[in-house]
Amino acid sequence: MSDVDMEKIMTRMNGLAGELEPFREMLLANVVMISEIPAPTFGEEERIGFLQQRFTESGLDTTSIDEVGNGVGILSGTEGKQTILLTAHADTPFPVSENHSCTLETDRILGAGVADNSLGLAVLVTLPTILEGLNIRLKSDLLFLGTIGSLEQGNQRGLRFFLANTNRTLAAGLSIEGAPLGRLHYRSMASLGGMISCHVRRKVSQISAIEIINRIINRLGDIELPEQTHTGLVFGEISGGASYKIPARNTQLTFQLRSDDDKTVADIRKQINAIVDDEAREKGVSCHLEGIAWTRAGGLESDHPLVVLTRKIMTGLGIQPRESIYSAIISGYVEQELPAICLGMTDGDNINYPDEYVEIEPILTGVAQLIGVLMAIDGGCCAQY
């Protein structure tokens, strides 16, 4: 992309918060009305019911829910040579039993997956009538994927969908989350997220399956994780028993392991699942290890055009780039060989808890740092690197 192309935006940028303050109702009120709707990993349908209702209403060409459950919107591009994929995922990691409402105060708005990621695919819903508004138009066609199934045990399953079956030719992909202001992901890390379930036999043996469970996370420690490749493991929860003065008789343990290396995260699970094994081989106890959740090493480099462009439409915005570069969203791109990345579009804190939030004054220039990366795309900062 030439330097011309890249003053172009830069100049565009100038201002264009402030050109935003006009969407500011609609948004905010796309975020409560969002957030209230209960959108469990695998629970979402109601959710995306909604995004395509107001696709349908920003009056994009196409719209359509897909044979998984995704929100689809297409928004035609002047020339329509490429596609450039905007994504939100639509799940929350609350049950429907949890409080959804929404408040809206002065400075903030509180609620339960406000931030993760009731804000993204908000901004997602209501880009359309923004680009309309301020008479932007794009060489490429705009395709907004609500997805579902992004989640823990979802495993990007939505996206994963959508990316190993489209039609369309890519320019790059676009994540948006809700915080924090500042992320800029354009690689993964390999990874598996497991579950490790044992189970006792009474009739046949009296130990507890906690003791089991104990040894199995005993031996686990003692496995040597390479450090030139930023190996960890993690344990996450662990779960069983009914009562203190009966031994238990199912326990569960579940766990992350990570890695810059995707065949050091292969060489590790043959050691746990041989780890399983063995404590299974005890007389009335069944050990199992099932993979929940996965993802690749890679990504784009920090001097792809489009990582370096990024981070100038940040700066110039007076947004701080963060130094995580890790997503796991990132993955699902990797496999297609796709450059992407996921930004954030304010600041909030308590996430993934009931009291959730997000600050309402950074939002309005996390969009205009959306909108310059999507005018960098559309540019070609993408093209035959």
The other form holds:
Amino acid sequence: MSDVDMEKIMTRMNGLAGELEPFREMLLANVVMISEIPAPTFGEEERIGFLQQRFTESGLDTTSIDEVGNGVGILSGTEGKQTILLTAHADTPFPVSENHSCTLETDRILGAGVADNSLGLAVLVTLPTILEGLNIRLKSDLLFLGTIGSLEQGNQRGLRFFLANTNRTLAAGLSIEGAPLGRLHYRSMASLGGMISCHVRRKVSQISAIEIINRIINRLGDIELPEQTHTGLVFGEISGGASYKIPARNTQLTFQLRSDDDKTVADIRKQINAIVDDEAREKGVSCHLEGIAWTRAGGLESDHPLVVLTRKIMTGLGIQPRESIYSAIISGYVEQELPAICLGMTDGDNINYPDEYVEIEPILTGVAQLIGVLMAIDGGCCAQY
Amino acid sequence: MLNIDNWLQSNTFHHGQFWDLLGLIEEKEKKNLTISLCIPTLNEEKTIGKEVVLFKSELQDRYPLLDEIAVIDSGSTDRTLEVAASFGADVYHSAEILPEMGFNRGKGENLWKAIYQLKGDIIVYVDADIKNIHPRFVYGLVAPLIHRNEIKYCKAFYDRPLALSREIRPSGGGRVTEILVRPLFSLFFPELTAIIQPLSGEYAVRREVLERIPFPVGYGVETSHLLDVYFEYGLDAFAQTDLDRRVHRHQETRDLGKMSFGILRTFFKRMKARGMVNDLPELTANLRQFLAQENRYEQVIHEIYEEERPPMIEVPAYREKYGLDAA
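Could I have the structure of this protein in the form predicted together with its partner chain, to go alongside the form predicted on its own above?
Now the complete complex, all chains and molecules, led by this one.
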């Protein structure tokens, strides 16, 4: 992509957020409607159904729901030699029983999941209408994908399935998240999300499963974590037992192991397995380790044109790129060696709590940056690298 | 005898029957109809923004079903009007519409003034306190009026009296419906019991009907509508649409007492006018409730005047605005 072409994009960015003003209500209405459809991981059908209806109403050439339940829509480009993938995850950490009603104030939207990721989905489904309204025609096909099963034990099932099975020539992936504006993720760390379960056969042993898990935690704490690969171990959740006066029969511990390096994670996993197996030698005790989610280390270098041009577009729009560059979202793309970034659309807070909110005013700037990046990829910034 | 079974068959709908909005708009345009949405408000800043954005985006910008979206306010002290205006609604202070007619604080007053202020051949009224607002709250109510000329008044209900997994669910009226209004209708106007939620605040009505009925300014407005339209046009002028679930504020039992009082006054006034009850004493405006404080009981008297606004067609300014005297 030539400097002249990039300058054209930067010129087009001038005033683009203002041109998006007529689409503000449509975006907000979509945020509200999406937010109010509960979509816990593995329970996204109704929300994906809404996405597909919106894709159809936008006049996309192809809309469908794939084998695992992702919502797919395709907007044909003028040439169609390559496809740019735009994704937003549809699931939330909130159960169906959570209050999903949201409130629209003059300057913000409040409600469970509005930032993570109703706004991202709303941008995904509104973008075809916006591009048509602004008469922006790209050469590349755009493939809009609302993914299922992305969080926790979902282990990015929807995105991984799509990337492993698509027969399209993908130029790049753009992951859309509601917040924060300035988010520019382009690398993922290696990680293992694991669950250690302990069970005591009461007829054989009177030991409490909590004592077993306590021994395991102490031994995990003794594992050497190499600092040079920024390796860390987080104990996330623990549960077990039935009553304060009865020795616990079952316990479960979930944890996440993270590192810059895939091999470090693999090596430490072996050590954890050995500890768990060792504790299971005790009579009447069984313990095992189950991997519930994992990511691979990798991604784009900071001098990749997609990263450089995205930074330039963000800065041109007055968006300050944030320092963090890592997100688990990128791992799915790393596995398929597809260049990808993740962008945030606006500022928000209390994410993953019921009083989650996003600010309205910056949203159009967030969408403008997304359009700019699309134009840069369409112009060939990933192909020449 | 009673027309209830036939009417339930032919005039009860589910919003899912009207999902084809493009077809609905085509029919609306063919019949040259205009539709106005009126949202009466009093301190509804928490829900009004969402309602306005959804209706504007979905039923004006995406599917042009509504010709105007108006909020008519009784004097909110919160940011209701600011929020509504910022998302594109036309906002009006009820007191500033027909100022020569004075101002009463009450939902019925706002609904009545909407007839003067709004331009639609059909006005659809939707309360502002709905937490799970959705476009169906409008298209589900106006569609029967667009498709069938003989239907003049379409009312919402929110529970389906249908057999589900071999179990018949009771139709879900609210508490005041089940312990006051339905028993009254059963005794005196049994056909009206077919209306599953007579007190629901969401309905679409043709102007030709609205302008000819009086409006209690407070709690009795829904009951008076049903009675007055029934007396004039019969049950066949009504339809009702199932809008599935409606999530809204829970009202205290004491407040339901005030509502019941207003409904009873409206009801007896009409019974008396039709000669159905004789020797009725003059109806007091005082509702008496009691508060317990330790061992003392204190009487609280609420004055509930159920003033009625006259049919709009009798108001000179309205006749002038719509050129009714010229003919």
